[in-house]
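This document opens with one chain alone, in structure tokens, the form predicted on its own.
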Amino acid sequence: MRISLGKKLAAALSFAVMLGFGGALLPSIGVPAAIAQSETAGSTDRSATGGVQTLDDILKRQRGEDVPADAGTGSSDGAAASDQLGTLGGASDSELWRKARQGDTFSVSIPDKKSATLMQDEGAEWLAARNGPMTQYALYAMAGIVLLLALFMLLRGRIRIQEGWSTVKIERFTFIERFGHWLLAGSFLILAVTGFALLFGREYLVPAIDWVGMKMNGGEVAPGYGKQIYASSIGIGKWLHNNIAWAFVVSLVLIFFMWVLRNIPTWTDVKWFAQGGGLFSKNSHPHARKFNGGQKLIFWSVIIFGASLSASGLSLLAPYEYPMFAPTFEKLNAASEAIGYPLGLATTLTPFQEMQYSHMWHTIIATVLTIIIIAHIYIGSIGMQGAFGAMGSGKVDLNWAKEHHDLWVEKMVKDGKVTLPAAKVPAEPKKAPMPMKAPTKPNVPAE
């Protein structure tokens, strides 16, 4: 068969523009930038990728083989600045898609500058924590704390007020105080209830109420029963949480300006520590003022952590409008490296880290203040005879107040706000009356 040499030409021409045209065509269906980059990559040497995945590292995980960690962290996309392909070509679906899944954020024009993340590994990692460690932990602390509490009262039992109840009655905490405590106490116990509910209620309430139902019906309920019920009531104390958290705020600025300067330490607490309280021996009632060691330390632990469990709550209340731990890891780091052990935390977050870091350590310091909250209720209640009047009327008997608070009643005495009674002067005994002798006759001389 004759081919016209019109048609040789045709032919030449063609083949030419396709090995001229073919590098910068075909790596747009990336046959030819793989096999290029096969050849020049090699296995472990990104140089010529600016520091991108190679095709080797694609099919090593294809083959479920183990890839260096820093495989596809580079800052480049494969493609020279002046030529939007490149010898190498563009960034691929794949580089995009992975950049993506590791938390990367990419430039948008909207407001909404979280929207820049489109995945993030780390929620997994998050939720993992919450419904594992977390949710375990805190179950295992608070259930320490009530056994530990057992085992003291029944080794120590009730602290007894020593010298039994007197007649006299002196006023501990005005109603104004009192109105404090009790409005930081009740608002934290609903916080509590509410919180430890949304914490524990997948993993443990549910299946509670389910059993709970089937004891009730005869071992039956219909599916979904525990899951219902509890969607119903969670909801309400979601509410509850969220408008009750303002009360105890507000009551822990009012219990701080009230309190702050009696509950300064001094030394007369590191002596009251050293004896232990007096709380593990029957005899040993160490000097205190209005508030001893435990009682400031317990204030001190209020304040500190309710604050913080504020601010978190604050940035949970209000999402991604507060962000506050990569400011705190910046001081951290600082102050780290100036003591010579650097910390090196973290301090670029995105959006979603910051809620998810709020959320740990709001789950974290709550955990906390419950358990000393229980030890606080404790020991005001039925852990001490006569200490709960303190805060049920205002007033405290008056051997409680001196053996546990001696130098607030002397105070007290000494400002004229306490009369003590006068102390009975045991009267004289009776002189028994002399005995009465019979009269006696006489001697009369004989005569």
Given for the second form:
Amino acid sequence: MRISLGKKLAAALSFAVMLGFGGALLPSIGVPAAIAQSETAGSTDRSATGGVQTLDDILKRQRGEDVPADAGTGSSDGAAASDQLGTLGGASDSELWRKARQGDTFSVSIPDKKSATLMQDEGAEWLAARNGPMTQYALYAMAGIVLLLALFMLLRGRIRIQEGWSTVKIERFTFIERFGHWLLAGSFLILAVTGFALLFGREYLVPAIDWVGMKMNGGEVAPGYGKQIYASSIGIGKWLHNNIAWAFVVSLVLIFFMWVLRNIPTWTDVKWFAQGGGLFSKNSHPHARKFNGGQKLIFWSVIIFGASLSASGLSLLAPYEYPMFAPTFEKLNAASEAIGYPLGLATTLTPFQEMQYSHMWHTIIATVLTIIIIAHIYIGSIGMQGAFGAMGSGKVDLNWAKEHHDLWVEKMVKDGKVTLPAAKVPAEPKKAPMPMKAPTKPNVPAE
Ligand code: HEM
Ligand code: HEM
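Starting from the form predicted on its own, produce the coordinates for the form predicted in complex with protoporphyrin IX containing FE (HEM).
Below, the chain from earlier opens the complete complex, with every other chain and molecule after it.
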């Protein structure tokens, strides 16, 4: 049985599911309905074509629906030369063309082995997924997280420093740490904007530019107005995406080495999560070291998804040079067999399929990481009073630190890196003057 592109991708995505991020996303993004559809043996009437495939078969295949391999295995030999699909009549080797159309690889003597594949059905499936569900759900995911954060802001409000600002600031991140963070953040933001501009272009941006143009020009724009503006600006976007990628990779390596030791999960983090990180109640401040459980989750998401984006991005930058999916599927097959649920993924993929998987994976992971980062940016800026300073000046307020990273402050004090202001001892109360009590008895001098 032919395993559809969607099913294979879904299996690869199980990595993300295991991490807990892909779970919500997978059913919607990973497997477009059309692709996930299993064998749909149609009872198509092929008598008009002498038994060979019909236009309906071709369209089904283009939509990514499975057409049974034996569909239309009749011969067109009998079809008259004037009939549709039978122009060469008996002179056409229908069996050969059918094989070519079904993706069979032929042998070629030139070095470029890719040319051995003449036609590739999966290309249509990939295109349908890329222009359809992947684009749509990426937009829904981003709109969804923005709405959720707006709701959180509305219900919880800004997370304030409960004790108010103190007079003491303590150093949280050194210059090199902040440099690494902002290189990562800046390059990520450029990559995200340009990457999603590529993805959303045809579906959303071109109509949006047309709409703006019409608003500005009294309801009319020249034909192709949106397309032209989009095309000239996305040229720059594509250049930026390809070239800023290196800054992202360098900064990813930098922050990994700077912060990995402080991001090893501990029991304190489990307890932090059990208390919802104190995010949902005003009086709760679960214990945390330098990074709390939530921050560790962000750190590992950035490292794992960022590395995955870099690898798949590299394979897109150098097409056909780094086939990664066939070896990954082999490992997944072995792992799934070991636990008794064999996935049976195809391990011989054409170079085109490798590129299609790389592209889909790159886009899905980019979407997952972007929604995580939108939440991170919210908390690191307007969502929490006093947080931004950590990456701005490098210093944070002592009361903020005590509330959100108490164990870290304790350690800093113990190591002598922070001196807490001397606790204010209330000044000794002035001795009250002797009460001038009126004598109860008249003070009659002794006789
Ligand atoms: C432009 C908006 C951003 C702002 C305002 C921002 C703000 C911050 C702040 C204030 C911290 C320190 C939190 C603390 O004191 O512990 C931080 C940490 C961090 N940021 Fe950002 N950030 C931004 C973008 C990004 C981006 C785009 C990424 C990665 C793609 C990123 C990755 C990280 C990581 C891994 C940490 C350390 C772990 C953590 O604190 O969550 N940041 N950020
Ligand atoms: C090392 C890092 C990266 C490299 C080398 C890289 C490279 C690429 C390449 C070569 C493409 C194909 C562009 C085309 O259609 O011609 C691409 C597409 C894309 N990239 Fe990246 N990228 C990287 C990181 C990122 C990041 C961090 C994001 C977003 C968070 C991102 C989002 C996207 C998206 C959404 C597409 C799909 C565009 C489409 O379907 O038209 N990329 N990337």
